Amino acid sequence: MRQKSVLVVGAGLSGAVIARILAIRGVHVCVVEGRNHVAGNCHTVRDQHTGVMVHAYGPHIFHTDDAEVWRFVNRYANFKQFKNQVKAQVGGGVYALPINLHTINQFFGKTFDPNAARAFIQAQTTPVIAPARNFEEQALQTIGRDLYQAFFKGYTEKQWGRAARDLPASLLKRLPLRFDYNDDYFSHRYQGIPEAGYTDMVARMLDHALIEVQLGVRFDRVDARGFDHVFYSGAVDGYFGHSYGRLAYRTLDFETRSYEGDFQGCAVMNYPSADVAYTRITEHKYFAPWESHERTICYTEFSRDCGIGDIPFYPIRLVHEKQMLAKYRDLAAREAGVSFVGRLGTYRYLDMDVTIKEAMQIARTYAKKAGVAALPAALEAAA
């Protein structure tokens, strides 16, 4: 029998997955890459001047309730354990998100204890008479209009470039609202940033004798003949060559500055007001904190529509977005030989977790469909 052979389109999260799944299978893949390096919009670098890990396309804080998720990302680097704790500065003070007891005391210059706190918020809030149709609408029925005013209204119609009434009651459903003095960002069991960086990281998922990967290629659909499937997780409507139109994303500008000394002494500030252009800092020296720089290196972010030749980041998923997702999708079911995966491919905004979850499954389906010997769980764990 002729040895099966894949091509895999994109040396993110997804497609490094993929690739090391089913090359430990016996498959033999090839990646290509239209970047110069791998890992996605997850890239790390060092940064020559001053020598700190730059998370190169905006931070990335790996957080997973999935064990064997956390096992499969630990077997390719060393993870250190990072709390994300963010930071908003509003009306000329500092405050913690997500939003927790401390920020509401400070914010309303109280000293609530947890019930007071909840009963005091529940007084600020719409009352729900029907779910949320928006942004706006879950957030005055979930934290009221003070909070929702200060933190959210401004930073979110910044980063989506649209009126929150426009946006969906789901962006706000993923922010938690706590009524003790925990501030850290995610609730997750595993949380931790690779030690050596997340390039570095997908360099090793890609490092197997029966995985090629070719850096500064840019796929052709004709480039899929000859290989038994292709797994594709660049843009699902570039693929199709636009033609119902092109998917919305938002990308992001940025300012980088390189200082001595500190910045603003925490790896995120938020800047929420509407009357600032960018949405947040990142001084990046504060996501490895095992580490120690003289020097220091921060992001400003700015967000905008994606345009043509940018690079996306976030799929926009308004109305007339989902409808013409819905026959981009209908093209891609009727495409043989073809999976679309990742948050390219399906135009969904996934964690890392999610994606390499994803990832992990549909390797697994198509080596079972295709007759590839499955491996016993603890050969594949150690392979």
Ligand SMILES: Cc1cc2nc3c(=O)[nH]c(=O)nc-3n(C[C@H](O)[C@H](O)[C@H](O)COP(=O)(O)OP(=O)(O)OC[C@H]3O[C@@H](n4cnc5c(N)ncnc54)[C@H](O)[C@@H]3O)c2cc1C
Given for the second form:
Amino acid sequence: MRQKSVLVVGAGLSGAVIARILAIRGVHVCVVEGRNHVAGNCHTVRDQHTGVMVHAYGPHIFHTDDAEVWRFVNRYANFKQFKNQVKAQVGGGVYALPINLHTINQFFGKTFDPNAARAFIQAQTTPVIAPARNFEEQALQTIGRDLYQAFFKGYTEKQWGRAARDLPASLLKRLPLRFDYNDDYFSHRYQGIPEAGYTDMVARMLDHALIEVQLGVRFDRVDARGFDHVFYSGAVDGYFGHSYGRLAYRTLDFETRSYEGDFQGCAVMNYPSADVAYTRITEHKYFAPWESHERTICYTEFSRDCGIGDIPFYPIRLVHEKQMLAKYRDLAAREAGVSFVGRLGTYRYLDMDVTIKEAMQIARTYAKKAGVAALPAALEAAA
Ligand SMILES: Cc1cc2nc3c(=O)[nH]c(=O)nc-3n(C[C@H](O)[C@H](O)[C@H](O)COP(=O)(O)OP(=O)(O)OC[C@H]3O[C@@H](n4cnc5c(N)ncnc54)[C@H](O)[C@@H]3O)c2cc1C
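Could you drop in the structure for the form predicted in complex with the ligand? We only have the form predicted alone so far.
After this comes the whole thing, all chains and molecules, with the earlier chain placed first.
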């Protein structure tokens, strides 16, 4: 039987996982990537001036409850344990996020125990008569006006460039509220950062005799000729020439500064106030506490609407975009021989673990349908 040959567009996590899963089943994979590096938005690079490993497109912490995904990434990287503990500067004080008992006690000048704090916050919230229709209503129902205005309103409006009343309630549901002193941002079982960076991890996934990677190559639909299938992790509207319009994203600008010694003493400091133009400052060396550096490098992060030529970061997904997305999904479903994958191909915010899980599933489904030999689990785990 002729060896199957597929084209993967994009060498981010989606593309790399699909390429690996298919290559170990004997499929020849060509990966084209428009940028001059692999790993997509998880890209890490060592800053030449300070020697610090920088998360080039914003901070990335790996967190998952999925044992299979965790085993998979650990085949290509040595993960060091990392707990994300974010701080926020509010009204001249520094507080811990996500909001926990320490934040509540510090902010209100109290010494509440968990039950007293719960009752206190409950008394601050608006009663739930109907489900929250937007971010602001959700916040008022769950944390009350004082905490909402101090920690969430300004930050969220800067991040999304829209009034909190025009944003979905679901955005707040992602953020925990704790009545103990646990200030870990994520509560997943497995959390860490690859010691040698995400780019090294993705490069190892792509390092296989049946995978050919071409960097600096932008995909054009004619490039699909001759391949049995295409996995496309670029923007779905871009694939169809933006025929129904452009799906809206937020993009980020980073102002970079380096200093002697340390700058802020933690990896991420949020600035929720509407009076500060930026959303947060990331000090990258704190993502690698196992390293030591005399100098430090910080990224100050500004958020704005994504224009033509900017890098798309966060899909906006308000009503208008969802309607447009439905039309593109329809076109995508009818496009023979192409699977639209990943955060840009499906126009969703996806954490890395979800990206990897979906990529594994889509590659295995393709392999099965295409009659490519399935691998016993133990063999796949070792390949
Ligand atoms: C600021 C920020 C912080 C984040 N932090 C975390 C975190 O802490 N933890 C977490 O789990 N997740 C985090 N994420 C999510 C994470 O970045 C995504 O899960 C992951 O990048 C998705 O991988 P992907 O391959 O689908 O997309 P991408 O990483 O975007 O990769 C797609 C690739 O395709 C290439 N491409 C696109 N179109 C073309 C074309 N036409 N031709 C050739 N190449 C093309 C692009 O250049 C890109 O390299 C964060 C995201 C952002 C924006």
